[in-house]
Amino acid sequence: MDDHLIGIVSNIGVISFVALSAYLLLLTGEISFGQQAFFAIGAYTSGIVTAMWQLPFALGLGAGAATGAAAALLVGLPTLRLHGLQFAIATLAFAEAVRILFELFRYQIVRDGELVGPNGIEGFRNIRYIFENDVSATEFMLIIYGLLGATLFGLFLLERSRLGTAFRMIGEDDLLAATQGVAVVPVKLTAACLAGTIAGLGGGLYAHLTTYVEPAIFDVMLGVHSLAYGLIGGLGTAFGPLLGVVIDIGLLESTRWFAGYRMIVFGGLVAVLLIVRPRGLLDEQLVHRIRRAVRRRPRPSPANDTVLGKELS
């Protein structure tokens, strides 16, 4: 695998993380535009830990996931009373106020004759932690995609799980999940301090993967596709989101055949689905046949086996 495919690769898994943490708030039926917010802050977070504190980068990318569902605590608490509109503006202002924040923060040492750390608007240089440390780009891309299949196999056995069921409940009608003795507010506050979570964690492996941040990198454009990239690929299974980010980065964005138009093409089938499939290409109909005829396949038993091991003797 060359260089460039793997850097798309390792993208792809990357941004998988800020999909999966809109899809969690999606699946309690909250619409947030803030999601990179607490991207950023895991990126910022995990950054300083391991390329200005010297720390060990699991020590960066554990920061970086408490930090950001720290956040989400701190902004679910006021927001989480909200719905629909007014819930999706409370983020995207607080998305936007991080990204300020950012762009005026300047914290910076000086490690082997330069400066090191966040500047500003300048951004945030020579994260290189995986470099000094030999780690090349294949085992960081397995890297990635390790933690990226830890969260996936978290995710499952959540949706599995009764808080699972009350995080569908209330997305489907929270007023009927709360007659259910579902605590609304409290599961809700969950969801959102998982999302901040994961994010953070993802925030944490694009500032290694990419070895440099800025606050520009984190804008309103990039919760849009978040929140997009679940709407695409569905909501019926945690495959839904990565689905969307296949589509968008590994089809859209890194070939040539829709250069110059990415963003109307995205947008364009963005429209489509809503109206033709309004939860995704992988919503919970599609997941639930697929399921069922999965435990529906037949399966030999074992006097099948000991008469067909009779015959080939």
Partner chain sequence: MIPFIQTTLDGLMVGSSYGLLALGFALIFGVMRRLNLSYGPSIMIGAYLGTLLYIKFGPPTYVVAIVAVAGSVMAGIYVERLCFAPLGVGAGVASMVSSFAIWMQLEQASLLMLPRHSYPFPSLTGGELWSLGPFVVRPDYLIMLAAMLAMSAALTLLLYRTRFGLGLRAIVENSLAASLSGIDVERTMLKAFALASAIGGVAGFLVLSANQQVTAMLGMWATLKGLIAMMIGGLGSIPGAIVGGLALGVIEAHSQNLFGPQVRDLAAYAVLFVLLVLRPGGILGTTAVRRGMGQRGGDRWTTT
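Could the form predicted together with its partner chain be given as well, to go with the form predicted alone?
Below: the lone chain, stripped of partners and molecules.
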């Protein structure tokens, strides 16, 4: 693979974290325009840990994920009783406020005769961990995909667990879920924290991948994009948002020959796709059908036969 391709594939991996984070909240029926804030918090935190405090990379990533989770908890406490548009705009307000705070945030130390650290609107340059420690681009891509794989695996376990079922129940109807004994607020808070953790982790990876971050990267565009990924790829499974990212970045790269018309072509394609499949390519129905096809074939149990027989007769 050449460097450019590695760069694109790494980008797809990192952006997938934000998409998964937005997807997790979509499962509980809430739309967040603000997941980019946790991504930003993770990016700045892990950059500070490795580039300024000179601590190991793993610690930086862990700190990024932890601050992402903590911030999500803080925001989740007051906002999670809001619904729909009000929740969406509250998260938007929070995320934009965070972006502006990073524009005002200055914290620099001298290293190698040069200032390092977040410098307001100029951003945070020289997060040079991968160069200082000779991590090649391919190695870093493998780290990203290792973490992404682990996160996906965690999400799959989650979706099979009681907690995951509770997420989807609340997403369908929170009042009904509450009458079924689901503790709505704690479960939603858990979802928000997990989403914050995932976004924070992704942010840490992003900072080290690009070696610089600046507040402008984390504006509303990124947040709405990450929501769109879930919708394009499908809300039926955690692979959906991933597919969305691959389609978006893949399509953008492949429609490069449209040059100046790229966004016109791409925007139109997405709009048409959503008319055909309003819940994305891998929507719940398709996922369910695939699961059944996979599961049913090996062992048609006698009990099932009788039930089916009764229904047919």
